[in-house]
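A single chain comes next, written as structure tokens; it is the form predicted on its own.
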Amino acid sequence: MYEIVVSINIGIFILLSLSLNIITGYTGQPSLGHAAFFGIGAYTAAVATGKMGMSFWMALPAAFVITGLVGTLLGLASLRVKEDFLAITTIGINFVMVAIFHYTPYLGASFGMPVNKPLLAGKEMSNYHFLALVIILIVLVCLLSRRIERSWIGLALGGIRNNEEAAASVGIDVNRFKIIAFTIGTAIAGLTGAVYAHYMTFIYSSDFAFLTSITILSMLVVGGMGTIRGAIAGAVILGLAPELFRFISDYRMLVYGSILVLMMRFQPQGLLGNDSFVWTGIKRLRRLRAAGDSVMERGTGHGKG
């Protein structure tokens, strides 16, 4: 059971890391307030099921759509700022949303908000059901991310990430594609929040605070921004770290911050980014193995002749 709980928690962080990858990894928009959208989805789903009588399965798409709409509006409001100023703006959004969660009586205010356990086939969902749901969502988000990467949307987002002015000069509507990335990324974070709320059965404003945003960003940076494999690897590594190193759990944010600084200084591509030393080494081994197989096939062919 312990392994199942840890796996669900890591799966939730994988979804958050993948969603931030669309905004920061693909488009190059620095977002330091991603936990705010995680919280909007969680509270939306909690209100939908607890106060409006909706089922969990209806609350999931509701959280996805509403968080995406909020992300679109906040993305529109942030269009005039970029780089460092955008990062500061997203931090502000995170603080504002946490304050709303914390001081709104309808949302439980400082006491937090209980959430009903969802039903599946008339019975309460078990941890195994949540694990299966998280895995299905990860697969779907990976397929969506891969589709974005290989489409003209991915080309446009990559152009904006590499050089915004150059992308605009060849006719790419920079603002439009920034909003698209922000909407998709925040909507996925909201969907993840809905799953988290019903899995935990209790949510509190501090669950979605700035420290959670830093944790998500650290996962993406460590794994490698701009790649699906990097987003997943970073979430797995930093998700397992607190379990493996419990003796330093009180210093978790210090460790995360140090890792973030070291990665940005010495390996900004992350562990599995396109030009990282680990990924470059893996590609070199693949080429050597392919060359060895080719030599063996030719040798076998000559032997038969």
Second form
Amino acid sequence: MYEIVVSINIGIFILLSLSLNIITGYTGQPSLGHAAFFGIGAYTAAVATGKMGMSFWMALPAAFVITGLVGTLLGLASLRVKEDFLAITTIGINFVMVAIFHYTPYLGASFGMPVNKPLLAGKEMSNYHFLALVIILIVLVCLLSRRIERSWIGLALGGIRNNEEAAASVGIDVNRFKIIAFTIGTAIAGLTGAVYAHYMTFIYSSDFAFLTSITILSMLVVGGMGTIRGAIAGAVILGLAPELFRFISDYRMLVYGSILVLMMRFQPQGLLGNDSFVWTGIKRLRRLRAAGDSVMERGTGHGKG
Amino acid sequence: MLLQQIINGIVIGSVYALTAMGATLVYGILRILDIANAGAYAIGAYSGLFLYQTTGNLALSFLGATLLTGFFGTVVQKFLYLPLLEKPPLIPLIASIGLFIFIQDLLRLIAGPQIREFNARIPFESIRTADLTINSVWILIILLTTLLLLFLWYVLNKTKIGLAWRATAQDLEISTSMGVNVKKVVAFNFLLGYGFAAAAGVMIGLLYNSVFPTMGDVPAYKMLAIIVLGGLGNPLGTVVASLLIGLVETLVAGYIGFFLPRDAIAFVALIAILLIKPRGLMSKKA
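Next block, the form predicted together with the partner chain, ref. the form predicted on its own:
Complete assembly follows, chain above in first position.
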């Protein structure tokens, strides 16, 4: 049972890390307030099922759409700000959102908000069901990310990340693509929030605080920004670390902080990002093996000839 | 009542100015958003408290905390920020957040999570009239802030290292090629910036009579709002923006009773202003 709980938690962080990857990894827009959108989705879903009597299965797409809409609006609003200014604006958005969750009586204010366990085929969903749901969502988000990576959208986003002016000069509508990335990324975070709220059955404003945004960003950074494997690996590593090393649980934030500092100082591409030492090692191994195979093939080819 | 609120606002604003000044100086010269500066603020408060408890001398504790934290700043720039100069801005930003988290947790582990009282004897009396009270701590804060800001103004505008600072802030590469010892300038910059943050930490410790590990949280993010409002990297703008935020917060919280807490006001103002002027209130044109 314990393994299931840990897996669901990590799964939720994988979803968040993948969704931030679309905004920060692919497009290069520093978003330091991702937890705000996670929270918007969670509160939207909680209101939808708790106050409006919608079913969980209706609340999921509702959270997806509404968070995506809010993300689009905030994305539109922050088009004028870039880099450092965008980073600060997103921190600001995070703080204001948490303050709103914390001070709105309708949302439970400082008491938090209870959420009902959702039903599946007439019965309460068990943790196994939640794990299955999370895994399905991860697969879908991975497929979507891959699709983005390999399509012209991905090329446009990469262009914006590397050099916005150059991208604009070859005719890429920079604003449009930034908004697309922002909308997709925030909508997925909102969907994740909806799952989280119903899995936890209780949400509280500080669940979505700046520290959560930092945790998500750390996962992406440690794994390797801009890659699907990196986003997943980071969430798994940082999600598992406190479980595997119980003795460090008191030093968790200390470890977090030092990992961030050391990674940025010595390995800013992340563990599995392109050009990171682990990934180049893996690639070299693969190439060696491929070279070995081709030598063998040539050998047999000669034999036939 | 209004006068009292205004004085409140000025006191808060001057502490904000000192807290944000460190980050402004760092941004001005390296174009790095230094969130860890708020960690320096907490280090300053703790070392100030410790020094006061061991020596019983407030001046000594101020001086010691400022120097100690300033020295810490020079170490940080040497090993963390200078090597990251060539990287995209997100990387030093994340590193500084990491450092900030690290400092806070280290303080918690060393000094414990509980709130510590900072009871110090202020060497002069409070001013009290029929409808106005000016606390002795407030007087101390306004005096010290004015002194430190005047000192900064003098250093930046009238000394050789100030000239080097201004040159480097305009263009790091060209200054290097013109023979400015940029490494020295940056080190000095961090000495000043972290020292200022430490002084602000001691003052806040005295003002609220409490020192705790996460005391840098709110200043960390508010400091960002302030330096952006002041037009990133502009020391004068920072002072104006700090006083503005201090006054607006106090007056809004005191009179209008905004439904969000006062710490959120700075961010609402920040977001609103950034959307109108994307490069800050007092920025020169992009």
